[in-house]
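Just one chain follows, in the form predicted on its own, and it is written as structure tokens.
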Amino acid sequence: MTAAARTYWLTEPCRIRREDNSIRIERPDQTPIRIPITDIRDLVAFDHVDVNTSVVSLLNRHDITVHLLDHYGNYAGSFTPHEGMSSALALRRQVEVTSDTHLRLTAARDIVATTAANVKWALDTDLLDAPLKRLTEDLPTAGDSNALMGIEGNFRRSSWEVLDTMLPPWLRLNGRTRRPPSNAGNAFISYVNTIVYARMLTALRCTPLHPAIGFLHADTDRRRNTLALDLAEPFKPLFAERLLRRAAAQKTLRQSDFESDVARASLSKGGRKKVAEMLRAELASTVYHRSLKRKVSYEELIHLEALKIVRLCLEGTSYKPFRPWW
């Protein structure tokens, strides 16, 4: 995988085949697309994909991950290459840091506090001042991850209610629901959150860290990776809540972009393309980084977050979760 490589978003059912050192993506009723393997950072599949052993072998050789989302935007799994960036020293230090109760809880509290502050920033409202104050007061008393997740859940319920006041009736969440999402607003949030998680997983795969050894989330979810879940949390408001607010204000989304059944909803084929376009544009947005003294994209901010954990493990540098400064 080269620095110039890109993420490719597969929003339609397709077959992926190998052609020399390229892959050929065959979509229904369209001319096949050929992509040099060196141009691919990772693939995000919103729909069914058909791959064969030859393609898997090529992707593995070039350290390319394929992220799979199910029909409702839930994370279904990933094809991940061999541990090409693994380092015994980094892994030992990562286990030591996350096994230290004080260090683990400190990082977990910071993630919860920062995520809540980022939600307030994304919604840009004083209505969350009181819930945020309660969360800040309760965090020091939380003695384990379950207590921290409970405090975060209370704040999140308040934030969903505030978010609903900014949305048209058909796009309101009316409480967060997953697996499957119950309405259009929840379907949007689920898709975007899953993609943010996938971006973080790709970022971690570019470091010597193991994505399943983290701080906040339970280690018992064998389908997802704890560290990727942890580090994705502060970024979710930047994309999910913020983009949903913007889409509602600009009337970018329509009811026809969703497919609804009894108590379940998902993005339609056109809706998946629209959300993918919104996210690609947002990930390419840039801000001036005060420490690096240059512009960085939101995508690069996600990679920089993974590098913070590398420095925490190998250099003992304190970890400060991502917080928008602009």
Contents of the next structure:
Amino acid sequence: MTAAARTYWLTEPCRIRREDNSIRIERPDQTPIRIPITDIRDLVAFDHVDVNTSVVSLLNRHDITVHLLDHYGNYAGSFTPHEGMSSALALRRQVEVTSDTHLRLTAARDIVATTAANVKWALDTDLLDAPLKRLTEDLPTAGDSNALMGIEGNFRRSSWEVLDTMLPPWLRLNGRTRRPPSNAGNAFISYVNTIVYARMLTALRCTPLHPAIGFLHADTDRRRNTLALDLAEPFKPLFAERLLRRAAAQKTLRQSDFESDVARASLSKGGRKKVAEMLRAELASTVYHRSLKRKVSYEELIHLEALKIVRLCLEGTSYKPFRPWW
Amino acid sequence: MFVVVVYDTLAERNPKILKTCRQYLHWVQRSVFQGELSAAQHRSFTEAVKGVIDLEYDSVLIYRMQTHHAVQTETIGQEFSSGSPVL
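Could the form predicted in complex with its partner chain be shown next, to go alongside the form predicted on its own?
Next comes the full complex, this chain leading.
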């Protein structure tokens, strides 16, 4: 992870051009903005962008990933640089670890259990005690990842209901819907989840791991990067649920930040900007890490999570998914 | 480290130094750049600057500070670039 570089969030439709071996962002009816190439860690594009070959080759040379989200906030894809970190040994071990059913299911169970605990932490309520207890009882009996995902689904359903009680009526989820999200709350959660997934993918690009060989999600799941999906799971409550609660309490989000239609909703232009700013601030906030004995940002926690899998593969240390300790 | 770079060069060499600075720093005024650099980036930046200026005539000033928190900036009139990563 480059220390000085930053993530840039492109919230409006724009054109990325190469100028003087650096980047120029052109937006309709605004003066172009020039970004120094050495200051970019990755780009997250929230809306349509135009790129050309010379930009891509420049980004590739500086190891910069571009994450693309479509107009509705679905993950559309990424431009990833060539694999500069590749290591056959680490990859071979990763395949071995994930094809060992016992090892894979242990890790998957841990991810499900931790995610559930993180949801309870994020919602900060006793109402989830009973579902959480049921989840921990059911987990050891689950024999494959489908069963695990089912158990997680049951828990999540009760957690969405609890979350609804903390939100104003217009922001309530009324059951989680995706593709497309049916209301404002669902649109927000989908958006943030997509970005957390993209952050995880960036972190995995800094390690020799292959982002598609994972533990919990099915390998055939829409050709997505399953390891990134797995590892993003424990972080989703930290961002999605918590930011939604905070936005509702502080009234940062308004009804006008969403474009709602019958049975579908997405963030508006202004809303996208707000969410990007919220996420940027959240990723930059720091906590004291007890074993590293220094402050780390949430962004870096995501990076450390990827390194845990490297250690699981290369050194056989048991994998403990991320749990907030503060 | 946070750096502020101010340059004063012969007019015909201005574009060259401008292009070099743009690769590393945010353009905040016609001959002023600022931004965050690592030690290695700072080194390669100063080398690149030395390559394009005439050391006998031109002058480039680099102000360094440990963090950007140490700098309080005030803008009067037009702001060229806010430097915010949310665009």
